[in-house]
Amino acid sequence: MLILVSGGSGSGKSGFAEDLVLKLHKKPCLYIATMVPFDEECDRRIMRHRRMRADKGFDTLECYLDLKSRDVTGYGTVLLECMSNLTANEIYQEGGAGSRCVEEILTGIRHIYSQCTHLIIVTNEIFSDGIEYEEETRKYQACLGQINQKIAAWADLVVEVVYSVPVVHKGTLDEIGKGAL
């Protein structure tokens, strides 16, 4: 099953996605972490996420670039956190895909999904704030939007988390199990 979980900053999407992993009961579970620890703020966010998943049985793979080269064979459920970080990394990091980021990331997603039973992808909803951004940020938004649209088209379940409340846009939570959430 391919699942896309979206939401704004602080919406509860990460906790929701982790709970989905546990409810799918397909172990072992892998957490693919994409945030590059640039500064203290990033370090705090990374530590918060590590605390959230402590004692949940996840193995962790740090993957900042080149998702398509990763071997996740043997994992039943993979949680990719988060598409917005991976997209920024591929666009802006040395050695990243640059202008080819959309194709590279989508190829990587297909590659990862071909190796596991369930893939849950977390992404950010960054498109409805009404702010006019600089050209470079608009390019990033366009790439992330294309990636999110393609993943949503492929996905069995698309959920937006709003104030910790899941809003299903495609599929049904019943596919996860009665009373799972």
Given for the second form:
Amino acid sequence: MLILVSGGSGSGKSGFAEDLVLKLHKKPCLYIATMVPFDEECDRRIMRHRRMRADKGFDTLECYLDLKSRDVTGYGTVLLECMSNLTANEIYQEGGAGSRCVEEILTGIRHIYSQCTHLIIVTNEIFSDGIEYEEETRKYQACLGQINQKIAAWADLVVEVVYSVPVVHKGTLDEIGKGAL
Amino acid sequence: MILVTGGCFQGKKNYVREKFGLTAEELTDGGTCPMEALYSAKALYHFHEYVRRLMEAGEAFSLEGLKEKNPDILLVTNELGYGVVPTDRFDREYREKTGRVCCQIAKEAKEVHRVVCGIGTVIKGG
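Right, the form predicted alone is done, so what does the form predicted together with its partner chain look like?
Full assembly next; the chain just shown is listed first.
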């Protein structure tokens, strides 16, 4: 099953996605972490996420670039967090895919999903603050928007998390954890 | 406890007045009210601004305190966090904090409503 979990900053989407992984009951579970530890603020975010999933039985794979080269064979469920970081890395980091970031990331997603039973992707709503950013930032928004749309088209389940409350846009949460998967 | 969220200029105040039969006087402005008004107000809007004021004062939000003193309050908040990560550190922390506080409230609330274009959808309870 391919699941897309979206939401704003601080919406509780990560906690929700981790709970989904547990309900899917398909071990072992892998967490693909995408945030580059640039500074102390990033470190704090990373530590907070590590604490959140500490007792949930995840292995962790750090992947800042080049998702399509990763081997996740043997994992039942993979949680990738977060598409907004991975996209920014591919656009802005040295050695990233640059203008080819959309195709490269989508290829990476297909590659990962071909190796596991369930893939849950957390992404981010960065599109509605009403600010017209400069060209570079708009390009980033455009790339993430395209990636989100494509994943949603492929996904069995698309959930937006609103202050911890799931709002389902595609599929249904009813089947999760009932052994139907 | 009831939480009503949505973007700015979506008609949230009108929605809660009609939906819950509240008068204008029963709506307290979280951006300007005394801080202790949270514990007596029937309904408080601009709750995101109330969170900002708490942060500026270096105070923490206490869900336990609210549950104890004003468990039936209706809170109206802007839905923040749907934009590019702000460059200003306080702005980043503010939208994050508002999110975390609203998650706590939403988990406790018997109903959560979301208002888009003046139209409310009950996304929890109701």
